[in-house]
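Only one chain comes next, encoded as structure tokens, the form predicted on its own.
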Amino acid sequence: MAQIQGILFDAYGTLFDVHSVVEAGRALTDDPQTLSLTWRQKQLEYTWLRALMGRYEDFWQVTQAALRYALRRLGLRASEAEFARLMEAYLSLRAFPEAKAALERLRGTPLAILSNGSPRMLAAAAASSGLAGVFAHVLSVDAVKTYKPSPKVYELGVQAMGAPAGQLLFVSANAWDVAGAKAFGYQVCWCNRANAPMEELGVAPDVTVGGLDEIPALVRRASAGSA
């Protein structure tokens, strides 16, 4: 790896644990983690097909409308006080158990969040799981008005770090983002904690690690290598 001018991370998978909405979904169904990767599978299609037509809605519209099609594909009856609990189960997930500390072992260098999130619901995230105030910048593709793996959202954080893609790190848990963002030209790590295949996609990340407790020991490797 070359060396690093800065490090941008995904939020939802790589920062933010999805999946802890699991217990909001404990009031509906004796399954919630199939109502939870239903919910997250979805959407995550809607992104990729909203960005397709061209039809933007943010982020928070697309986990509704996708909390909505997983409800009705699993038969499950939710009232509007069951709906609203499940949204807002969003606004406080739980941060990875390294991700704190892994962040403050790379205190010094420039560290941002890139994310199909709207900055509303970032900055819910941010707080709830106490990583408010760690990162120079909280980049949504709210800015863009599309979604990953478009190439106008990776620019977003070029713009914002003012250094070139191959000076920047991108991080994400997601293996369609490290296809999408290594094709866009950032050095990029997979935090691959599933240890599941990589994508066919003909590109691959510059690195691979089990947990972002791993990423600082790869920083200064990198700094030191280029010293």
Contents of the next structure:
2 protein chains.
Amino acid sequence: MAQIQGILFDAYGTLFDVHSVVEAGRALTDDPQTLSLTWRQKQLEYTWLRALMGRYEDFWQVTQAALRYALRRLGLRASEAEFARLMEAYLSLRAFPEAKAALERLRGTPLAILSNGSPRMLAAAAASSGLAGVFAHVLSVDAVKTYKPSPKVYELGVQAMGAPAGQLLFVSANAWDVAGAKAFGYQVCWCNRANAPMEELGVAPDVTVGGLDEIPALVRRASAGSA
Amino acid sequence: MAQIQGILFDAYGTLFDVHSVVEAGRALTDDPQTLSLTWRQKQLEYTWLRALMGRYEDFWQVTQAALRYALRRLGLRASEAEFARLMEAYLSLRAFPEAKAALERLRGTPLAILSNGSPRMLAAAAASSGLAGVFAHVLSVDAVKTYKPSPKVYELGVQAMGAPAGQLLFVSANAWDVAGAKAFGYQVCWCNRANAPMEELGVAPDVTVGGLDEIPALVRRASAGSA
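Can I get the form predicted in complex with a further copy of the same chain as well, since the one above is the form predicted on its own?
First the chain shown before, then all remaining chains and molecules of the complex.
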């Protein structure tokens, strides 16, 4: 890897553990995992479809729509209060266990979040996870009214960090986001906690790690290599 | 519905039954349904992701990539010949049982296909299904190098048919395609054979049918209503 002027992190699944969203489903179903997977899959699909249709709605609205679909698809009923509780899980996410220490060891390198989340959702998750103070920028797709993997979104990171994409490291746990960021021109680290297969989109990450705690050493090596 | 100057049909799952793709999987796995579902899901995802990334590859290439992913994800191995046989299922699809008679009853109304399929894939499926002679136009996204639900794709139908979208009927079995066509401005018929829930994308079809055989009566009623 080339020297790294700054690091951009994806939010959901990368910094923030969305497992509490599964927990919130237990009140409605014996199989909260299926509810959570259906909800998450539709949430992503709706970002891609709305971006392609040119009909942006923010991530809170898309996440609500995906939850409505998932409940209907699985034949589940939720009261207004239960629906609200499921949605609120997105406002009180925890960071992955290794995240805080890893980010602290990266002090000195400008750090940012670049996420599909709406500004309000990102502010809430950064606060609830205890990571809020670490980031120089919290960048939401809402500024360009489209979704990843549109190049317009990845461009936000370059503008905020004031460095070319090839001198920035983009970190995501989502393989399709890794592909989008790499296609755009970032150095890319895939945080592949689940040991998933890479997407077949014609691009590969520069490096793959099993957790965020492996990143400080990568950055040091990149600096040493190009020094 | 307003009077209908022409009808555009989606191809895969709407006119052409992709069940033979499942059958082709039996040589590799006891669970060809899961292979088929994973393959189909990734095929769609890759069209959306590549369209958003601005990295178009044609539907044959995307379908190959999706099959490679599905095999790896499910831990299946396919020889080159087995891989080729799976892909070739897309070149020899059958029409749904009611399709031919329904299309014949629509004679007099200009009919077209508007599909993600590559021109070669669509020509092969039209021939193998026995539907080839029925269509005035077989329109592929390849002409605009992006994928549904981009408005650029739906615009192809308007141009070929020489009528405004509001005087054309778009027919699809895919709920997200229904949403894209409706957002673009077509009159839209959802052919919902599986009685699936509609996507939550802020638009609804004008009419929902259980099979293509219900469409001739709809078109007659629309003509009578506006005469």
